[in-house]
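Consider the single chain below, provided in structure tokens and representing the form predicted alone.
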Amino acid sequence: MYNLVINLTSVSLKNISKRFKNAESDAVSNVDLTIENKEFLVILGPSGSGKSSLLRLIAGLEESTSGEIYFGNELMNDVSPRERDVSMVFQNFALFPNMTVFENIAFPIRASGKDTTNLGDEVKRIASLLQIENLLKRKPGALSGGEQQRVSLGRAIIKKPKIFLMDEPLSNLDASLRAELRAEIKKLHKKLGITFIYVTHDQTEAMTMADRIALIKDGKILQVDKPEKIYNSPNQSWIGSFLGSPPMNLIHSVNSGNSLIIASQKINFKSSVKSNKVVVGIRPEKIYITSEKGRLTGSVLSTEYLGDSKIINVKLDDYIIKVKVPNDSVFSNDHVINLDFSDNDIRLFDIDGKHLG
């Protein structure tokens, strides 16, 4: 295996903002974020949320409007991209079509003017690490999409970077290949033992790969935490609606401190929250159907078959909520069903979407 000799480093962003010329708002707005040594951090957000802009600021490909970027204790604002000692992998593989796989991987070292005495051995060790050693004599046109992405990774690894930056690297691949390469990239991170910062709009990639997720919307970081924490305890209702398939059910409700009125139905629920008007959030998989009297009653509108499970769309007055059930469950349309759930699975938000506790 290729053993890299590297200097580990953390990344700290302090009040970083970026506004492009003639833009009405910041692409990145007052971001404070620390990525630890060896961490695999995923920056997750919808299209246009500022996640790629944030990655380019870290790489030095864009200049911040305000704020500071540190690698370890070193201020990087005025350090050129070449001198930041990072490697970046893009959505577009950007391989040289006239070069072999060997030449593509070796290119960064040859272009830098560094000593190439052991370059051949290093290329072969990296190719072995990525399981492409039998492809070294081929050109990119003869490779599959997954093989090309491995070559792109190899070209980034050979630079021995302090930090790996990855911008939607799997988005052009089909679903089965994305799943395979997700696992390969996680293994690569473990073997290399360096800091990975990975940008994606795909929540499956984020949930399966990240040590922590930084969730971004409209240029602002909304929550940074472990995947399971963000999923189960979102600090904003928007996060609940963004994460999950299907997403969190959100219902405008009335809170008395001892009860909640959900879609005109009153349930016992003790809470220290003082707000009278709240939004109740609950995941579809946390609701179950009971033959006994439940906390809520509704009628079946439709059923969605997912293979390993089904989604039941249930009408509660003017609301339609989703309930995830086993795939052998059978419910006809208009069937009246009783629903139950645990108090621990309820999240309360204010009408602006902020978590209340």
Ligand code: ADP
Given for the second form:
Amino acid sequence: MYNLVINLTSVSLKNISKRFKNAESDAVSNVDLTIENKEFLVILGPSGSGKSSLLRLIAGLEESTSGEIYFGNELMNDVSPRERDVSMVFQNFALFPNMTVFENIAFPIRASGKDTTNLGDEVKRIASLLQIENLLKRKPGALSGGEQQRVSLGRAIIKKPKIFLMDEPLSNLDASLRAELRAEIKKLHKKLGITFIYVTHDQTEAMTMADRIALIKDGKILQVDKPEKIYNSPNQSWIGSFLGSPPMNLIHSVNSGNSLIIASQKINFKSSVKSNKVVVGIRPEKIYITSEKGRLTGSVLSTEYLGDSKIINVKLDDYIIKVKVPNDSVFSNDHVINLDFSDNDIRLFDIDGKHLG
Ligand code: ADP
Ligand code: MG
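Structure of the form predicted together with the named molecule, given the form predicted alone:
Up next: the whole complex, starting with the chain shown before.
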């Protein structure tokens, strides 16, 4: 196992904002976020939500418009990127095409003018950690995408950073390679024992890799929680519809505290929520189709085959509800079916999308 001698570092962002010149709104807006020592934090959000900007602020590649960034207790605002002791890995690998794999990995040490006495051994150890020992003499052009990304990981590791920053490092790889490298990066995190901050728009990456996910939209952090928590108990309906495939069903309903009227059908449902008008959220995989009397009745509109499962689109009044069922279930169109679910799987939001209970 490859051990590094490093200082462990938490990262605290205090009310950080970034507005680019001539922009009408903040790319990053009043972000308060603490990333713990050794944590694997994933910043997840749609394209343009401010993920890269936030990461670049942490790296020191952008200057914040306001707010403070701390590594441990140390204020970093005026510390140069080089002195921040972070390594960053990008989507496009950014390798030097004319250098061999060996030279690419060795580059940060050579460029920094550090002692190169044991550099050869160091590069070999890192290459072995990443299973690319046999590629050291090749140039990037003679490598697959996955191999190139391993090289850029190697180049990031050799700097012995305190913090590892990754910006969509797997987005240029095909699906099976992505799955393989997801696991590799998790292993690397364990071995290196340092703080990882990983940016992605891909919910599968976020769910599988994160200790905690920070959900970002329009430059604002909406929720920071463990993957299970953020998936099961989103604090906003928008998160329910951003996560999950298909996303959470959201239905405008009337709440009395003892009942809900969902798509003109009244069901018993006890809640302490006071609002009369609510949005009911329920995930497609939490709804059951039953031959007994269900709590809701609808008609089958269409069926989508997903391979490992099927989605039944069920018409309830003006709504189309998605229900996820086993892939061998058969329901013909226009068939009237009964739906059931557990009260525990119901989420209530206000009409602005804020979680109520
Ligand atoms: P993401 O990485 O989530 O796709 P970015 O952080 O790249 O989002 O961008 C957030 C917002 O900031 C976008 O509206 C983008 O157009 C804007 N932006 C990013 N970089 C710059 C820049 N250098 N100059 C001006 N606007 C920028
Ligand atoms: Mg980006």
